[in-house]
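Below sits a lone chain in C-alpha cells, taken as the form predicted together with the partner chain.
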Amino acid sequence: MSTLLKLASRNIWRNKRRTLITAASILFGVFFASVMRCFQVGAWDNMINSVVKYYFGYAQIHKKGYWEEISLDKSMEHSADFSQIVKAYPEIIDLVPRLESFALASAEKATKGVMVIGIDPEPEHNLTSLKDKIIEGAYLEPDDNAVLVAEGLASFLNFSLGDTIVLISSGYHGANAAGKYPIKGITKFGSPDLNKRLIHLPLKQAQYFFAADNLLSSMVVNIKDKDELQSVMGHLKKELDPEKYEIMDYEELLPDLMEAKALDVAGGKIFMTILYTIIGFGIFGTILMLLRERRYEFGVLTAIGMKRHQISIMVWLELLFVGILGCILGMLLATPVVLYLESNPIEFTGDFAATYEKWGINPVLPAKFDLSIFGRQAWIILLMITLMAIYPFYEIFRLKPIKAMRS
C-alpha cells in the first residue's frame, strides 16, 4: 500500500496544471456548498431562534391531549414534579408555566375577544424577554392584580395606562370569570396579530380568574442550548408519565414552519445537486484525460507485473488526493468567510427589515459556522471521486498490455 500511496502521490503533480485545475473546480463547489448552506442553516436557526423565543419556546408539556383540543379543560396540576426536573437536569434553565384561554376585554362602548395569558413574570422574561416589549408602564410582580396589555388592543379599546379593564370569561369546567384589572403596562409585538389580541396576568390571577387554581395550560421547556434539545426531551419523556403528559419540541409545535424549512432546504439540495453536477463533470473529465494519457503506461505497468486492482487503487488514491487537495483548500477559504458573516450577519433594511421585525425575527441573515457542514461536502466530493472511479477501474479492468502498449 505505500508503494501505491508513493506512486499516487507523486502521480498527481505530473500534471500539475490538470491537478490544480481539478482541485480548483472542487475547491469552487466545496466553497460556494458550504457558505450556501452555512447561510441557509444560519437563516433557519435565526427565524426558529426568533419564533421560539416569541412564544414557544424550544418544548412544552402539556396535559395529554391538550394540543390536539386546546381548552381549560384540559389544564394541568402544576406539580411538584416539575421542579424536580428542573433540579435534576442542568440543560434546562426554568419550566416556565403558563395558564391560557380567551376572554372577552371590555372598555365603555367596545368589547373585544383576547387572548389572556397567566404569566410568571420572570421566568417568562427569561424566554421570551417579555419586559422588554414593554413600551409604556412597568413590568408585572408575581403578586400583581394588573395586567399587560398589547398595543393594539389598548389602542383599539382606547385605554391607556392606569384605566381598568373588564375581562369576561367561561373558566375551567364552565365556571364563570370574572375580573377587572389595572393596566400596569402596554406592551408592543412584532405580529400585527398578537399586537392586537395580547393581555398578560401574574399566574395566580390567572388562576383565579379562570377558576383553575394551580392549574396549567402548558409549562415551557427553557434550555440553555438548543442542541441539547434532543437529550432534554429525552430526560422529560423518561421523567414524566405518558399517560398523563403529552411533551412536544418545537417542530411539532410549529409544523407549519418547519414544513417551509424543508421546502427551503430541498430547493438548496436540487441547487447543490447541479453545483455537484457540474463540478461532477469536471472531475470525469481529469478521469478521461488521465485513461487516455496513460493507458501505455498501465500496459507496461501490468507487464512487469502490477495487479489490475494495484493500479486501480493507485488511480483511485490520486483522484482521492486530488479532491482532498480542493475539498481542504475549499474549507480554508470558506472559514474565514462563514465566520466572518457569522459575526457580522447581512443586515436587512427597507420593507425587508420592516417585515421581518414585524413577526418578531431578527432581521439578519447570519451564517452559522458548522464543521459538519464543511465535512459534509468533503464527503460528497470523496463519494462522488469514489463512485467516477468505477469508470477507470472498468478501464484497467478490461486492459491488455498488449494493446495498450501500442496505443
Partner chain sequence: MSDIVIQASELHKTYDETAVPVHALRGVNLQIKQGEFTAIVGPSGSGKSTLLNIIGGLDRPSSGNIQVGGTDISTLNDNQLIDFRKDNIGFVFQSYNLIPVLTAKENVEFVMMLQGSSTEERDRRTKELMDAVGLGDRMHNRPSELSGGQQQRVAVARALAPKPTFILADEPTANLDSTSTANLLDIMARLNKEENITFVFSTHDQRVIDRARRVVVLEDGLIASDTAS
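I would like to compare: after the form predicted together with the partner chain, may I see the structure of the form predicted on its own?
Here you get just the chain by itself.
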C-alpha cells in the first residue's frame, strides 16, 4: 500500500496543469459552499435569537393543556419547585414568571383589546431587555401599582405619561376584573402588532387584577447557551411531572418560523446540489482525460504484472489527493472570510433594515464559523470522488494490455 501511495503522490504532479485546474475547481466549490452555508446558519441564528429574546424565550413551562387553549383558567401555581430547578442546573439562568391574558383598555371615548402581561421586572429585563424599550418614563418596580403601555396603543387611546388607563377583563374562573392604573412608562416594540396592544403590569398587581393569587400562565426559561437547550429540556422534563406540566422549546412555540427556516434550508440544499453537480462534471472530465492520456501506461503496468485492482486503487488515490488538496485550500481560503464576517457582520440600511427592525430582528447578516460546516463540504467532495472512481475501475478492469499499448 505504501508503494501505491508513493506512486499516486508522484503521479498527480506529472501533469501539473491538470492537477491545479481540478484542485482549483474543488477549491472554489468548497469556498463558496462553506461561505454560503455559514451565512445561512448565521442569518437564522441571528433571526431566532432576536425573536426568542424578543419575547418567547428558548423554552416555556405551562400547565398541561395551556398552549392549546391559552386560557387564564389553565394557569399553574408559582411553586417553590421552580427555584430548586434553577439552583440544581447551572445552565439555567432563571425561570421568568408571567401571567398573561386579554383585557379591554379604555380612554374617554375609545376602547381597544389589549394583551396584559404581569411580569417580575428584573428577570423580565434580563430575558427581553424590556427596560431598554422604554422611550418615555421609567421602568416598573415589583411593588408598583402602575403600567407600561406600548407606544402604538398609547397613541390610539391618546394617552401620555402619567395618565390613568382603565382595564376591564374576565379573571380566573370568570371573576370580574377591573382596575385603574397610572402610566409609568411608554415602550416601543419593533413588531407593529405588539406595539399596538401590549401592556405590562408588575406580577403581583396582575395576579390581584385577574384574581389569580400565586398563579402563572407560564415560566420562560432563560439559559446561558442555546447549544445546551436540549440538555436543559431533558433536565426539566425529568424534574417536572409530565402529567402536570408541558415544557415546550422555541421550535414548538414558533412553528411558522421553523417552517420558513426549513424552506430556506431546502432552497440552500438545491443550490448546493447544483454547485456540486458542476464540480462533479469537472472532476469527471479530469477522470476521462486521465484515462485517455494514460491508457498506454496502464497497458504497460498490466503487462509487467501489476494487478488491475492495484492500478485502480492508485488512480483513486490520485483523485483523492487532488480532492484533499482542493478541500484544504478551499477551507483555508474560507476561514478568514467567515471569521471576519462573524466579527463584522454585513449591516443592512434603508428599507431593508427598517423591515428587519419592524419585526424586532437585528438588521445584520452575520456568518457563523463552524468547523462542522467546513468538514461537511470536504466529505461531500471526497464521497463524490469515491463514487466517480467506479468508472476508471470499470475501464481498467476491462483494459486489454496489447490494444492499450498500440493506441
